[in-house]
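In structure tokens, the next block holds one chain alone, the form predicted on its own.
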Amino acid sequence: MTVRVRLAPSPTGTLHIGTARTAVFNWLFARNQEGKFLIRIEDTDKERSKPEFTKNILQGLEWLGIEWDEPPYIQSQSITAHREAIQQLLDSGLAYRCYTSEQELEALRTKQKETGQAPKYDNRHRALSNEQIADFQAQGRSSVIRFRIENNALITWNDLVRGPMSWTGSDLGGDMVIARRALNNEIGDPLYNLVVVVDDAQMDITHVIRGEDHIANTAKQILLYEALGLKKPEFAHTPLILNSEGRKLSKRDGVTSINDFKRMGYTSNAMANYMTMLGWSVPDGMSEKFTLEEASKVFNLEKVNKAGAKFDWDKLNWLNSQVIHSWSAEKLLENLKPLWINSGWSLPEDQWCKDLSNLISSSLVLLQDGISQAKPFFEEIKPNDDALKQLSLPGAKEALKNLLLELEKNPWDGIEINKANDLITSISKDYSIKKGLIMKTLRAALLREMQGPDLLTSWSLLARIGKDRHRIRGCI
């Protein structure tokens, strides 16, 4: 048996970290597996879906690393095996159609709330006559299609990741719609747990791998596998993503799409590792830093775990900074340089734009830090309270003149970095100013903060565009 999987999205909105997750998933179990990692895009909800959106959730995939072994299936294409399928769960009687209408249903609702019963169909149309049916439609009632779930069914499965499952059809909320409202004899537009059910059967799917909010679906599912006489695919599934209260991650919580990950400016090699990661034990003596590659070498569903995965960010963080810190010169400056360009800055010759991607490198934890921390070699800031402060000093700006004036008679171009210690040490003894006043302030005026990259390869980069004294003479 050929291991098959899917990832089926809804395209109502862009890649869910949640749905890229899952993706993840399915994808490491399909390669360790040397079986098939297949998508299938859900676009029926008419209204919703676009195509923008299916757009953006294949380019998320691609950007993940993530690749799919045949053309994805597109769900709306498939309507007509969905009708038949409802029509011949009609034409052997587990299926009927219901004509309660929506204030009833409501009325229903309410008065299950204030008796304190949870909320069920009372299956009040399972066995209209004749007479009753041509009267429905006479009022010019619509109807529903519903499947019969007796309440002492019992369904089972192995799920791969929780173990034995068992649920009754009594918990699983009455007779369930499979099909919208439709005038007369009509079936209307099918819905997801049916059309799901002849999806999988149809692109012979063999295991489905997805969060343990579908695990009533799973319960309503088999039985319409049962019932259309399909073979079942075997489940598992995983946790969900939760925040840091132990709620599931939500649009509430600020960043959930994988576009706003990007934005941010965590790389696609973080993001996948990082989402391994998210509900899956690293097997003993493995790395938690490793690509997708190596993760499906050892991936297996036993080690996923059961409970909520909380989403931990310093965790992200350190992940990203170690991919940023790995990559060389050229991958770290074709990183940056778009963002700076974005940024509205002209930028020199490819070389100083190296050199000032490796000075600043080993303090990136995410992309967009490459924007603050290039500022001050493109753009003329304020100087901070700090630099403010050591600008001010008794000797600071006594340091600065003497620099300058050096540098007015001896111009210094930047290419040598030894000639600009050799001349803050000539200065510090000339002048008799100690030397970390003249460095602290050197770097208070030409950075216009404290804290940053190694002062002396900075002044480099600085005077070799023609900066550095324009910075000096600026804070005199």
Second form
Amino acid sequence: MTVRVRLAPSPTGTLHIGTARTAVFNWLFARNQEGKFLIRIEDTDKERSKPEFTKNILQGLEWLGIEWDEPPYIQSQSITAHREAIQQLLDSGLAYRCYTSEQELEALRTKQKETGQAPKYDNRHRALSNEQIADFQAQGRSSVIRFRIENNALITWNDLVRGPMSWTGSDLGGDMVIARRALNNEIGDPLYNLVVVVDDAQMDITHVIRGEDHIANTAKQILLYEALGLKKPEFAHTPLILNSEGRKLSKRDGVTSINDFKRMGYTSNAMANYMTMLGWSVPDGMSEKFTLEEASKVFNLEKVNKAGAKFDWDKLNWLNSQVIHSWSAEKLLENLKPLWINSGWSLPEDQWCKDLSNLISSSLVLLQDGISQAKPFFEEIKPNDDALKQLSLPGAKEALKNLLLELEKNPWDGIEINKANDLITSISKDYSIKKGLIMKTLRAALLREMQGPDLLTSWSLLARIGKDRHRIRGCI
Ligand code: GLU
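Next up, the form predicted in complex with glutamic acid. The previous block was the form predicted on its own.
First the chain shown before, then all remaining chains and molecules of the complex.
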């Protein structure tokens, strides 16, 4: 048997972290099992589905390094098969037309609420007589199509994450609507549970791996597989992603879309790496920093946890910094360059840019940090409070003046770093100024803050673009 799994996103929004994590788990499982990973775009909600969301979802998956093995399936193209399945259920008496109006359903819900019952359709139109049907039709009533769910139906499956699962029909909300409201004897738009079953069977899906919010749907879908005589896949329900308070991660937490993470400066490798750990326990002895390819070698559903996965920003940040620090200067520059250009900075020659990215590399957690860290090299910024304090220390200005005098006598092009060191040492000796005072004051003058990258390399970069002496002068 070839394993075939799928991601079935609805293109009603941008790629959500939960969907992306489901994609990661499906992809890892498929690769581990030497199977196929497929995509089905569930675009049957005509009002909310948008082509730009499909594009965003596919681009987001590509960005994460998740490739699919067959062209994406488009759910709306299988509408004939969906309607045929509904007709089959109607013909076999397993589904029926329900003429209950919205107002009647609302009245039922209100009554149930008042008596403390869970909302549930009371199956009132299960066994209408021909006269009753004719009467409803004569009234011009529309109807939905409902699939019969017996109260005593026992639904069981062995969930590959959660173990043995069992549901009873009475917990599923009454007979389930499988086609939207339509007039006359039309079949209205087929609904989620029905279409998913038909599509998964048609695509020969062997394992359905999706979020635990779909567990009740799985129970309903199993009944539909049985009613339609289709082969059931295996099911695995992955834990929800929780925020730091233990509640489902939502828009209120600031970021939920993969776009947001990308915009904040997270790398695709760190995101893919981190999402793998959101609910999956890394085997003992394996480093927490890995590629999807590496994880696919050892990924299994038994190691997926049942408990919700808390989103841990510190871990994601750590992974992101690890990824950035492992990049070559070329790769880092390739990623930083667009950010610098977007900041409106005109960039000197490539070697200089590469040297700058190398210099700041070790302090980057997010790619966006590459903007703030590079700023003093591109823009004239005002000294911050600490730098001002340093510049006002006794002897500080003196140190800068002497440095400038020496530089004017002996201009430095920034190429040989040793020269800068020698210069500082000789000024320290000749003018009896502590080396530490010279270095710190020079940092305040050149970078306008007291924290930051290696001083001599920074100085050399500024000297190479002719910005050092002017900055020192500005602080005297
Ligand atoms: N379109 C559904 C969703 O996005 C798919 C669920 C499933 O995997 O069956 O939640």
